[in-house]
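Quick heads-up: it's one chain on its own, the form predicted on its own, in structure tokens.
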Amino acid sequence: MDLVTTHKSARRELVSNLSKKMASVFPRSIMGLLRHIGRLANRYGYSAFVVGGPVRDLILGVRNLDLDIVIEGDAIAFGRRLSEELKVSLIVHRRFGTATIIAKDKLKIDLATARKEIYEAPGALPTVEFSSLKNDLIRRDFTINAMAVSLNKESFGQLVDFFGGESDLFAGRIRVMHNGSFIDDPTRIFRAIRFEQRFGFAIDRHTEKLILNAIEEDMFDHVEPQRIRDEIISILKEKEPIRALRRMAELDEFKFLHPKIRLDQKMNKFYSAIDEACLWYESLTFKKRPIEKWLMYLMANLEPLSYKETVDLCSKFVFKRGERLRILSYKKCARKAIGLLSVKKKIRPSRIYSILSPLSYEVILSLMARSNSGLAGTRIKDFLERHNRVRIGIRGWTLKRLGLKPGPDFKKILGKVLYKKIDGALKTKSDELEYVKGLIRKRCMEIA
């Protein structure tokens, strides 16, 4: 059952009792903080509101603690007073008239002076002028994100909805704020799809027509590639990104990433295999490295591209160094690694370790997902469950005590010990020590 059906029956109660809904959704500490903000606003003659996504999620009964507060007044001055009273940190962004409160438990609350935005050119970042709450809300992307809840004492919990966002929310409708919205900011197209698929809503006909017009006019050519990158990453971080990607394919949006990218049956299977690989990985009981699943999805999307095309895409969209290295590592090694791990003849565990240990876990799990060979998948699982957890007892100082001088040979010797232990030839630290002594004797004989 989607969110529209789930919450439609509760609409009347929610509208008249948002303060009660707030108390049921937000922790007591957050409610205390919001009431404190309302009292402080009253004291200085300001009006304070929770705005945007947290209001949308509040009405739907979804907890969202990424709180955005709009102040009709001076948000920076307000933030200073609030931080002094709460004895917490404050970060000020004077150029934008915003401040961020860093409360207890690392909770962040963004405070912004109510403002309006003026777009000088399509896709350009806007210039900002301080204004009223209504003008602040009208600059938002969709009506469901253009609602506010008052925090002032006399109106605490009152819903402020100038544009019919509440009606759209319960009708399950994504509706743009004005006809020029996608011209002002084409990245809103990605957000429309993301919200539509996250909530099980539908983009209304007029909004979809505006999207198709913007795509036909190649409006993404006017947007900084980094902003497109961020929107794609947000989609890939959704719980079920494949749904949003299918919608992107319907609207022919992949061409703005690369014309070779397609969402076909093969890609669907790859996504399902990634989900299964990650589910298996998360089921492991020992302490694991965290993985960035969205990056694995992106690797799958880039399958049709050559190595050079992938390098160019990573440069164009300015991926972070660590992200770029993992993407290119997968592109460079995937076919060869899967081939080596799929051979039917017996492979020593240390050989499996040498293939997989230089790779990130995102790449390794993507290899598992891509492989059609049960043998390769089993070997990858063995690596993650067993071989990669093997540790040796001796250290560099052990080699020093045996008379070896520090240098490149240390790493080679310790590597040989590790491989022998992975293969089961060494069991104890004493075994390791005897093996090293044997290596030293052999080396001395070769020199002599």
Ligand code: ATP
Contents of the next structure:
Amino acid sequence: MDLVTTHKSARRELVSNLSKKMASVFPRSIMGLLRHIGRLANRYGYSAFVVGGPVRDLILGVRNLDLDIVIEGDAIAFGRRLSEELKVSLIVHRRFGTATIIAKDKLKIDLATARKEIYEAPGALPTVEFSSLKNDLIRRDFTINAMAVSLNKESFGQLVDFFGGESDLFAGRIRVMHNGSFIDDPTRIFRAIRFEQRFGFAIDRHTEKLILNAIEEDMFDHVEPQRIRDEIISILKEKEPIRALRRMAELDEFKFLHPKIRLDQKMNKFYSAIDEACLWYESLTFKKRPIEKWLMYLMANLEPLSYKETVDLCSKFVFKRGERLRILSYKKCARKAIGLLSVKKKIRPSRIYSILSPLSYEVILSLMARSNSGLAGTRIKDFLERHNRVRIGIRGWTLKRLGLKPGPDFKKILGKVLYKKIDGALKTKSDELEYVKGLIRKRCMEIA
Ligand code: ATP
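I have the form predicted on its own already, so could you send the form predicted in complex with the named molecule?
Up next: the whole complex, starting with the chain shown before.
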């Protein structure tokens, strides 16, 4: 059953007070914290609300501990008091009128001041306090993301839904708040697709028309490329990014990244191979380096681009240094490395080590996904499972004891020992010592 069906059937059970649902979705510590926030708000004469994504997810029964709280009042003063009472740290962002509480287990809770401007809603009856919350919510992207839950004592758990977000959620509908939404912020187009595909929803017809209009008018030309980059990264971090990418292709959105990027059969296959490679990697039982899978998907998307075009794209979208280095190292080495790893004749494991060890795990696993030859895949697996884990027993000080002076030769000698061990020629530490002594003798003879 998909999310829409689940929540349609849950509809009858839902009451406008979500406190029970909150208790079932949030851990007890979070519930305690939220109640504390509510009591403190009462003492200050403020109103406090959980807003946005966590409310959407709460109604869907999905746990989201990324809590955003809007305070009708001074959020910074409120945050200060809260951090004193809870004895937890606080980061203040004065420029934005926001503060972040760092609670236990590194849990972060963002506190923001609701916009103060009076919002004149036509015929609106909400109380004065609610009018500033409404003002805050109306600026949001979609109705399903524009709901709030009250935390104050007398109304704890009360859903605040000015724009029909709850019924859109039950209908599985992504709907903008107003016609100018994508003109105000075209990155919402990516967000619409992301939520649509994540939840198995559908973008509402009028909203889709607004998207097509914005795309036709090349609205992305007016957006900072970094903001587009962030939305693309968010899409690639989704559980099944390929679904959102298919939708992007349908709406002709890749052209805003690069005209050469397309989602064809080859790319589909590449994506599945990345999933497979990552699944294999995750199944390894020893302690592994965490990998950024989204970066591997991106490397796949950039496959049709030349090196120069990839460099330009990385600069245009201002990818971070570490990301750029991995993207470009893949671009630079992929063809040659796969060629070398696919040769039929026997290759020494140390040779494979010398090709793969300078590369990041994202690059190595992408090579594994990209190579069609089973041979290259097996060699990469051998490298990750065995050869990259080989350690030698001797150290720099062992060489010193043998009378060598510290210098660049140390690294060379230790490297030679490692390669010999990887190739299976040295087993024990005394084998290593004997081998080094042999190297020293040979060198003395060469000098003499
Ligand atoms: P996710 O589960 O992906 O984190 P989220 O809705 O919590 O989803 P965020 O990017 O953290 O996503 O945004 C938090 C909230 O801020 C959203 O729910 C929405 O109300 C608002 N928001 C975020 N981006 C925009 C935007 N571009 N325009 C308007 N409102 C936005």
